[in-house]
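Encoded as structure tokens, the following chain is the form predicted on its own, with no partner shown.
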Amino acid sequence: MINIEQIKQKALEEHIPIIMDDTLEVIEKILLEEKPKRILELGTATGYSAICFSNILDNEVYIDTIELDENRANVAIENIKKLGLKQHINVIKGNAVEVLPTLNEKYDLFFIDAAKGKYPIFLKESLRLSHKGSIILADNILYKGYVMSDYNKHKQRTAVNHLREYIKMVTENENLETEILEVGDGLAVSKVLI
């Protein structure tokens, strides 16, 4: 039998990015407060965060999660199956930029933790799939502190610029109430007001 701790350890050993413990603690409070019934996650990795979310909500939730990397998606599907969560978590293989326009469900909560350079696109699609009261969470929004500094190295420039654009979009949109939390690598929490 496999457990959540083993999934976490394996991801850490293999340098697969997973949600940080302090970020997960903040999200746990949000999940318990909001009690979402449908969650959309962008960036499954090995399924760790989706499994955590499902466990926090006593499996009273349905999660769609999108993963670009086929190997990681397969590992996630296997982990979810072994933990008996197949009826609660659905892994969609593919590029979120292409998958999102095909979705038409309304979701109560979004967890964005995929390609940093695509966050503005993910936000537009999340807003389309949201309803009044939906929560949009964007992880790693401060990106090692680069986003709030005058960092401008070529290698990360695109990601940093797109994350800055995301922050501008969520803080200037009158239909969103947003806080940027300095937890983990930064977490943007936006509530849809209309």
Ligand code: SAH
The other form holds:
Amino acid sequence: MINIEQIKQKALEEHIPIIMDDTLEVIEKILLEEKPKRILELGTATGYSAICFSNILDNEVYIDTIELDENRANVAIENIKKLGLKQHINVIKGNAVEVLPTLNEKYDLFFIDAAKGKYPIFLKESLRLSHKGSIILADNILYKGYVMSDYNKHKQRTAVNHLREYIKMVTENENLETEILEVGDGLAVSKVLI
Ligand code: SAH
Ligand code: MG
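Structure of the form predicted together with S-adenosyl-L-homocysteine, please, following the form predicted on its own?
Every chain and every other molecule in the complex is listed next, the one we just looked at coming first.
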């Protein structure tokens, strides 16, 4: 038998950037308040965050989650199966940039947690799949402090520029109400107003 703590420890040992504890606490509050029925996650890794979300919602949820790395996706599928959550969490193998345009159902909540350089594209697609009241969460939005600093010469600057663009897009979009939280590695919380 496997439990969520083992999945977490294994991911940490393998240096997989799973959701941070304080970020999860904030998301837990949002989940309990909003009670989303359908969630779309971008970046499954080994399933840790998706399993946490399902548990928080007493499994009264259906989560689609997209993962590019074939091995990680397979581990996630195994973990989900072992925990008896197959009816609640659906792992889609592939590049979210390609998978997203093939989706057409609406989601109540989005958790963007994959390639940082693709956040603006992920936002556009999430908006297309959203409805009034949907919540769009973007993890790692402050990226170790780089996003809000002037220092612009490090090797992650392309990713940082895309994260800055994401923040600009969500704050300037009049149809969204957005908060940028300094929790964990930074979490953007946007609510779709219309
Ligand atoms: N949400 C997970 C952690 C995800 S780590 C958790 O908190 O437990 C980010 C994951 O995104 C990695 O596993 C990486 O392989 C995946 N990824 C990166 N680019 C992607 C893309 N374009 N489409 C889908 N997944 C991607
Ligand atoms: Mg993350």
